[in-house]
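One chain follows as structure tokens, the form predicted alone.
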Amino acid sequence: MADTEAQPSRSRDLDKLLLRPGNLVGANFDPGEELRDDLAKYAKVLVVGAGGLGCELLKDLALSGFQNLEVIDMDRIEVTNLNRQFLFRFEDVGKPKAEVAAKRVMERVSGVNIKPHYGRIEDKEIDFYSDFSIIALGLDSIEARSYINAVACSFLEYDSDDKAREETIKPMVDGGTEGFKGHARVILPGVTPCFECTIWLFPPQVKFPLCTLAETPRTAAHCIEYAHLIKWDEVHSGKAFDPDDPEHMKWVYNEAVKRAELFGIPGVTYSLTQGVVKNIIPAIASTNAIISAACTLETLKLASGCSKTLSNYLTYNGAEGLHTKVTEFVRDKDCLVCGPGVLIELETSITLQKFIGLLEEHPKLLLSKASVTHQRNNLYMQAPPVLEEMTRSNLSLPLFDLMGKTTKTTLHVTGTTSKNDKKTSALRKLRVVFKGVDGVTDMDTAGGA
């Protein structure tokens, strides 16, 4: 008999899925060890926020064989988090998330290794995107959902019947909770709905009228939107807030605690002022959990093709009981963004700054200080200043020439749009044609497609 039993390995659960043959299989799955080591060596997972969900999901991508990940984060640690962030301690505070979060991680699961990067996403170029296999989501923002999606779908090329080519498709697995709620779903761009196509599945953010603020605040929210919305104005004249500096945030808080002693309405704390200023999603932790598991499983799903993934929106409810659905969402097969892309029609003479100015009058577009990419060559960058001094010259010369003298192809715009009277980044893919070179003919512009 021997002296000490065979300690199980810890890819045991992860070698039932990859090991062996099933019916419910992706088309391509070929089981075996091969597959195992595949996936830890090759496949590269961006995990986009570092916060609740974020680190649940780090930890289950590292306990489930993924070696090669990725996070980004522009939040540092508050002591607000550490309730449900479990990946924090109170020596973290005031340190960014992505960076404790991977050094955790790390720190835990041997083998797997984790680059952070602390800032926004809107500030890594298109490029930085393209190098994962799969995106997963887990924000709080309807913004940067829509952000991300852009991008994910910027990838993606139609043939000529404007069937997407699977190549140049970019997976996404997006998770989300609010409070005993939440939601799981894949999106495969240009085969499933992206974020745009179902963008109805969230309500509007709620907004107060600006005279209840004013004259009779009644509620704790709506003597911090007056700080926010009315006092900041009239203090800090034509000084745009931003909900991303402490120091804004602290002044709208302590502005509100006046407002709500001088009415008599108690419950104003520096927490509640960023949820409402930020629109900040309550979370628990066990939710979290749920949520991340559900998405994990499906990035190993496509990472690997043990199964097939879920047709497409999982819901959670542990509310009352425990309830979950599956809704199979229909593709906007006219979308702005997996689609593909917005029409334009061009003369051969027209310049790049004349383009520029033409999407933020063009009825779809509506796109202001726009910056344009094509084939990964940026053509004209609003910044950072050195990109923006060194594609200048190009403003003075025809798109046409600058893009090789290509009668059609494809562009990539991202600028800022207005949506909800909130502007927001957003990143657009163009189909550009110009007219008469070639036997191109009159077809119909953007604005009638």
Second form
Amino acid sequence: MADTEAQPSRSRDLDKLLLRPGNLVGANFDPGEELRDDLAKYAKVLVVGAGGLGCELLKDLALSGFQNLEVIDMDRIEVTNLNRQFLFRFEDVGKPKAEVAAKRVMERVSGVNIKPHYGRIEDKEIDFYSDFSIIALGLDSIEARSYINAVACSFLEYDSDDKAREETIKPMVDGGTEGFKGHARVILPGVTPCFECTIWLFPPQVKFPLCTLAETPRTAAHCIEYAHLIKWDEVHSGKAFDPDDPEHMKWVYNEAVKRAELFGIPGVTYSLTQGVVKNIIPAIASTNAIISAACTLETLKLASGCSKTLSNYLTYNGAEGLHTKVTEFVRDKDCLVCGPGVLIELETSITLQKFIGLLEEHPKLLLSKASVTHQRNNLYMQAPPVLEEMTRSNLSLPLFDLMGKTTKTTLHVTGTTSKNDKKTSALRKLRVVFKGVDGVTDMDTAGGA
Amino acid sequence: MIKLFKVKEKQKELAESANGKSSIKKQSAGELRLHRDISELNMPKSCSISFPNGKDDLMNFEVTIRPDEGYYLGGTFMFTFQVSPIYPHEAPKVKCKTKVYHPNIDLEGNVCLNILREDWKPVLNINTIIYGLFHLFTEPNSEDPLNHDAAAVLRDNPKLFESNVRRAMTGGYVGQTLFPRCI
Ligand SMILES: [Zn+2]
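Form predicted together with the partner chain structure, per the form predicted alone context:
Let us now look at the entire complex, which starts with that chain.
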């Protein structure tokens, strides 16, 4: 692998996309060597997850001309990962996935720089995420996707016409696989549906009735869930079960085996135990590779404009024959996470009480008996009485002060609206702008307009 | 978008230590929906709710139920609720913290209530669950047993079940198990 020879040939295929004009290109596509160099120099991609999909994504992105990559993952390598998480070797077992994955790709692909982060996505400051041009997701949980989505959408700002401001859009490319099925999607907050707009796409987890587990187990999964949900508590009073602790998982497995023997049920294995407890369907290496390739291509398209991006959700099914389909989902315009919300301009002197009164008259809201929450700070709660009492003293205070004197912010209100004499409950997002405060205008004029 | 990324990167290089943006706390969609559920709570009169972590943590709370009829009349039963950030896609985790002699609640506090597990749907809410729990005390049923012994006694000998419940609630042994007083 002589470096001098690898360099020109490595970008040969990429050059076909980036150096030549085309008819199906994205807006502002400007082909040329400068584009290729800028991609290497200025595009910064965060890969979330260094598991089956994450390994593929890192390798694919590195081979597609991206040179500034970072990867975050909280897991350590397990023996059972080795069949598909191809960046890991037997001697890596027990080491953080992010660190090993970054090291291996850097060893193989010269010029690429990958910074690993071993830890939880929730533990990073929000500013950490604002640094990236694009976030690529290789995750297996709804919670983690929902979290990253909320973070990416929190950077989004709208202009006074409720149009997303382009420079505040944090694009995400999300991949997911389950056995022979997978999906790849492009999320441009404010333009295409965000994760929360379409959360119903994810089937709810199957939950067995506890009494079935306790009394009439019929399947291996029942035995595992019995050990996990009932037996664990009985034996370890108070100690929380940690699905990421191999010792805990082993314990559940052993108990499940005993249970299965008692009822004459076959099929309890350690990997099934992991699968049931963590709600994971066995991963297939080829599905990860295909989905990662689709995600990487979309990342490249987003960054370079060399082609129009996927609009906006690709499903892949390789279980019987092969089927792929692209669906264009639409945004939920009232989405609490990515929607613009209702723009309200206020004086800094307005009290919370006056503000709540104003919501009742606002033509777009007509919201009575509103409860108000601002970034995990419950400013006023109409019910239950215990919370009403705790928040009542806020009513006479200026809203501006209660919200930390930020001149531009988002808050959420719940209350009742009446339409045609029918009362319905409503939860609304509001974009609040305070008038005439120093510092609003010199920060950015567009948002205050 | 590369031009945009380029501009941003250059801006960053120029003003590396520009005035630090106040870090935003993001509220999950689940928290917002919960905020609505809580602010519209309409519980049975004999139930109450409390928030041990204060007014800004709605994701963890406690509900106290005092049944107003049936076997458990006069008892006080405390439940903890743990709500996930992807609520209502997922049901809250509910545990009974008061040790109770009950066919559908085991001695560890696991509760067999269909809407907490197999029949949960995002249109349901916290109010529905509280009513469901309340109902468990007025109508315990022997068909979905978590406490096998209690269920058998309720089915075969309701009189004995009644006196066992009384004994447990006033603080005493039923079989080998000691129940603390909850009346
Ligand atoms: Zn949305």
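Under this definition, the rigid core comprises the largest set of C-alpha atoms superposing within 1.5 Å between the forms. Everything numeric here is computed off the predicted structure, so don't read it as measured data. Residue numbers count along the first chain shown, from 1.
- Positional change of residue 38 between the two forms stays under 2 Å at the C-alpha, relative to the superposed core.
- Relative to the superposed core, residue 158 undergoes a C-alpha shift smaller than 2 Å between the two forms.
- For residue 167, the Cα coordinates differ by under 2 angstroms between the two forms after the core has been superposed.
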